[in-house]
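What follows is a single chain, given as structure tokens, in the form predicted alone.
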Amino acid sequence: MKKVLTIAGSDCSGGAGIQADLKTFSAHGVFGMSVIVSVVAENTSRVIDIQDVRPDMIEKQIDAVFEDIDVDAVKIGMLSQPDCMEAVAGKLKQYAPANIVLDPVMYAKNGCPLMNPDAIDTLIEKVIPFANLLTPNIPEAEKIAGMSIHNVEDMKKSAEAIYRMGCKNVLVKGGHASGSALDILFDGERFYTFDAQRIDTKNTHGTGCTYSAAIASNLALGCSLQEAVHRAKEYITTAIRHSLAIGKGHGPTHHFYELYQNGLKNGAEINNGQ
């Protein structure tokens, strides 16, 4: 069984963060592990409070995993403070894991900030260069690239700007745009597009976490990057289409819809097909 680690914040309501990542890993048939960097008291409607884990405890959690278990992919989500980012970056340098997918979480679905605005420079300088893939949505891409995004050409320009910051690939997600849900992948040479019908639902809590965790799972299973994104796009679209009306605000996606309907697709099937 492939092993995938998530380094992110905890969402006690279960729809986003570590909880969404572990559900997504299970839905892909990979073994999920977690390093909690922040405890977030949130639900589908609001964020009540955030308590960050000490940087040394973040480092010890990462040590505990890597000294004992081979890690096939790493998904990184919420990193709220500069010292937290530096702790994670130091361990990424030490252990040099493969298939690092970085989702630069800045805001909760309700708009509450999850990253200190003053930490963006540290994110760019310390963490982004380790990413095999960065997966910003449009507001996040605007903050990182320092530009406004109004159309597909702007999405491409932002991807180019972010690529120059040191990550190997950039996937700018179009979930916050109008029209279809178009995502653009840039590998430093070419652009690839991944399109899907936009689904009319308010229940999209944790979509970014789930999407990036699905990409990491597929990379661990041996997919190429393009195939990993393609499979993850199909997975998140299905999860949104069958999202759950749980809570009073933005409900979660359905991480296990495909699994419950059709059973688990064996990861060995992907490896044998390569």
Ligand SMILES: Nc1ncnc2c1ncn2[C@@H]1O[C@H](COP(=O)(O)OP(=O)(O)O)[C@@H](O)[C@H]1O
Contents of the next structure:
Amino acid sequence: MKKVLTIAGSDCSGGAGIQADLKTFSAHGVFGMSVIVSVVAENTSRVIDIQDVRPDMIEKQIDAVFEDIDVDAVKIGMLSQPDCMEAVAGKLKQYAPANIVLDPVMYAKNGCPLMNPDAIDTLIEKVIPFANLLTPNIPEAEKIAGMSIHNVEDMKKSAEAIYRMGCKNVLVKGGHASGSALDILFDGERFYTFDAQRIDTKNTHGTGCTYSAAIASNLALGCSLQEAVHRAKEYITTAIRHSLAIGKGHGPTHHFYELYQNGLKNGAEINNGQ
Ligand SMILES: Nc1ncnc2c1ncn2[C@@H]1O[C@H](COP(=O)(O)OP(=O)(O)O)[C@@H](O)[C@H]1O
Ligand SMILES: Cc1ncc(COP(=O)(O)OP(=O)(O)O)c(N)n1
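Condition change, the form predicted alone to the form predicted together with the named molecule:
Entire complex below, previous chain first.
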């Protein structure tokens, strides 16, 4: 069985973070493992408080996994402070795992910051160079690339700027744009588009977490990057289509093991382009 590790924050309400990642891993039939970087008291409406795990405890969790288990892919989510980023970066250097997917989480859907804004330089200098794939949404791509994004051309320019920071591939996600749900992948040479119908729902808590965890799962399963993104786009679109009206705010995506295993029967049409 393929084994995938998430290094991220815990969302006690189950829609995002470590919890969304582990549900996604199970739906893909891979063995999920987790290193908790922050404990977030949050729900579908608000973030109440954040407690960061001590950097040495983050390192020990990573050691515990890697000294014992071969890891086929790593998904990295919320890293709230420079010292957690440095702890994670040091261990990525030490263990050099394959297939690192980095979701540079900065804000929750309700606008609450999940990353200290002063940590962005550390993210860029210390963590981004380890990523095989970086998956910023539009506000995150704007912050990392230091530019405004108004259209698809701007998404492409931001992907090129972020690529120059040392990650191997960049996927700028269009969930925060208008029109169809268009994401752009840049591999340093070419752009690839992944386009799906925008679903009219407020229940999109955990979309970015789910998408990056699905990409990491598919890479662990041996897919090429383009195929991994294509399959993950089907997964997230279907997970949003079947999202759950749980809680009073933005409800979570649905991890539909049977639907997925049966070939996304009610699944999504994804248009790929270059
Ligand atoms: N309403 C929607 N309908 C269909 N796809 C969506 C919708 N909202 C987001 N997506 C897709 O979900 C994935 C996660 O994107 P996004 O919401 O931008 O990430 P994040 O959760 O990090 O803000 C992307 O593939 C995006 O295109
Ligand atoms: C613990 C934790 N990690 C990440 C997020 C953000 O999740 P994401 O899928 O990027 O987007 P929203 O859930 O905010 O829509 C989170 N909320 N909590």
